[in-house]
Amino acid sequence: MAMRIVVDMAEMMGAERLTPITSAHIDGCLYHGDSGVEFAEHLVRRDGKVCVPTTLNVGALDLLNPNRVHSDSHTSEMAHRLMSAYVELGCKPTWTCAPYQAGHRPGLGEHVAWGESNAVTFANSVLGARTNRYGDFFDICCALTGRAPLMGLHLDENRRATVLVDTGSTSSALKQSDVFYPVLGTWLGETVGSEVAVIDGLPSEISEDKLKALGAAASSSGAVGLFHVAGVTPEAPTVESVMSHSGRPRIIHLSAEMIRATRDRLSTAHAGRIDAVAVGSPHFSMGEFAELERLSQGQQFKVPSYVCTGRGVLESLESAAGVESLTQRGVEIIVDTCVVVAPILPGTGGVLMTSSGKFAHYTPANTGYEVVYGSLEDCVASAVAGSIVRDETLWN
């Protein structure tokens, strides 16, 4: 059954043949309706088992703290059945949108079948693995068969850049800051859509967390599945090495006005009180938790504040005795899911502040909250004050 689906999809997409894959990451374990549960349980009833290492994206429940998700009994039951079915199929219960932080890191040039847009972009761009944006149900079929259509970003020619983004005139101080990369990613997705871009002029030392934030925003605001950063990402030692051989590339000189305008569009509220703070989309890393601890300096948060992360990171945080310090000051740590895909936020609406470009993009439509985008430092200061606090220095 799974192979039939893979072959039919390959034919629909114009692939001439299939390619073996070395791993998969499954997005279909997030409950959207009963049909998804029936599909997964049907695979279980027919003794389906994945044949490659396979991790699981977020579900619709925090299994470690079930009371944090305010779903009706039917939704909770079906979401739990769906998550259980995927574990029975042999998938690893990572429950994270950042499997690369849970040890799932395919190597340069490896063909994989990953779902979840930010994970796809990270695998292609930061790790140099090869995957398309695989959708729900199709992802598990690839995992069961160990095959994916040989097309799109699996092929050399489609991984070359058709757009060159020159950031040479962007402030060096801004490019060193975490707050820049979700904005750059949002602009990139809005501007290039599904094209492959190479970004030139960024610092040679960029943390994985910054690249993670860039890719997550680009794959939310657009359909970016791969970007290159010249001198940073593994396939782009130089601009020339990744430029397309066909036609002249589109060259965009990134201006301060472009990036400021994009930053402003990420917010739908701009002043006054906030009702919640949420960070961790993609899921928070240990490095980001360390920065949160440094910025908060023992201060009490006045508004409900949520950090979404994976179980693996939570275990490391618990080992480092970092959980109690945060929870005592009003921070709730959410695992297995996140506040944008599950009903966790209090009440029926309000204003939420975030440092995540992905959260900023999805929050109004998914939660009913208005959103304010700022740096992690801004989010901490606002949570402590109970109202919007943003440092505009870098943007000037």
Contents of the next structure:
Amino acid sequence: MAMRIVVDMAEMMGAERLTPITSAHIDGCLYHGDSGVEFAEHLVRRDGKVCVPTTLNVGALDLLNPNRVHSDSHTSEMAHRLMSAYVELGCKPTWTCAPYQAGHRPGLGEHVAWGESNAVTFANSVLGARTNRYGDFFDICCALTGRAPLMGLHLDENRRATVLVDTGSTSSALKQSDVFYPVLGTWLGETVGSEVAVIDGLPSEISEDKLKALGAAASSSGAVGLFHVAGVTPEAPTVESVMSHSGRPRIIHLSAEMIRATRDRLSTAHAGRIDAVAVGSPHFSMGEFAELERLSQGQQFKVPSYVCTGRGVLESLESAAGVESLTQRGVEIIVDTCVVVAPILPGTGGVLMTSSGKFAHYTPANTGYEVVYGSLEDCVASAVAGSIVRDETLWN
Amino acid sequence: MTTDLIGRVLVPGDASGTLLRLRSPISFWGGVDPRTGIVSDPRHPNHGDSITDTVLIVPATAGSSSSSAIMLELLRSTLAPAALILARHDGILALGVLVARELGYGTIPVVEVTPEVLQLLPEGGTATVTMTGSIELQ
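Which structure goes with the form predicted together with the partner chain, now that we have seen the form predicted on its own?
Whole complex next, starting from this chain.
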């Protein structure tokens, strides 16, 4: 069945042939309904086994702390069966949407088949590996067959930029901040859709966590699967080297108004009390935990506060003795899942504050909460105050 | 008067229904509730519309790669559109339909149209999608 689906998709999308892949990342292990379980168990019954190293994205359960997720018993049981089925197929139980920060890092030019929109964009853009935006079910079919249709972002010509984003007029203070990148990503996804953009004028020492936040937001608001940052990402030593040869490129000069308007759209609430804070989409890295530790030292959070991360990062954090000080301040660390894919937030609604562009995007539809977007520093200050505190100076 | 329009067949089938054209890009995951078939993203201009049994025109998709899973779930619970008309080369929704066929949940026609054909498709009314990819407006 897996090979049939790979071939059917290849024909449907107009690929001439298949390419071998070296790894896969599977998004299908998150429970959306019983159909996904039936699909995965069907593969298990037929003795399916992945033939390339394969990691798993989040599930709908925190397997290490089962009481954190308030699902009904049918959902919990089916979510568990789904996660178990993918492990039986030979996938590694990493349960993270940041597999690239859990040791799964394909190299430049490697063909892979990754699912989960942020993981796809990171693999393509930051690592220079080659994958399309593979939907649930297709990722595992590629992992089982070791093949993917040779098309789209697997091919050189489709990886070139057709849009140039000039950030020359954006202040360098904003470009140095973390809070800018989810906003830039959201704007990019809304503006370019599925086109490939090269962004010029960003600092050359930009951190991997900033690129992660940019890509995650761009692939939430749009269908971005690849972006380049001139002088930073591996396929774009310069703007010229990565621009498309065909047609005249679209050039967009990013203005302060565009950025401010996008930031404002990320929030559905703008002042007053908050009911919860959640960060960690994509899953928090060790570097982000260190920043949270620094910002929140000596403070006590008044509202329920959640940090979502992978179990690999949690282990490192535990060995660095970084867990206790955060939990004492009132932070709950969620692993294997996150607050927009599973019922974790208290009550049936309220206002959630986040530093994640992706959480800001999906919170209203998936949780019933209103959302406020701010920096990690704003989130800490707001969690301590119990109401929205945002530093506006960077944006003016 | 009937106008015939044609698209490329991604998944063959025959179906009729009310045309529903989504007014901005959508992620089915986080955008359509698989338990009701209703557009659930409060920031989407079609928020509150039911896609069930419609001939759904999707000018562009966005967001999650789990949209195929939502499509599969809609087909299993018979809340899916009657047909899909896609305007962008995006396999994620069509994939959900392919997998549904494999699992015996039934299938719906999926056609891909050019931007020119997309422009000619009206906002409402009834349409039939045929095995050959033609879209007949009534």
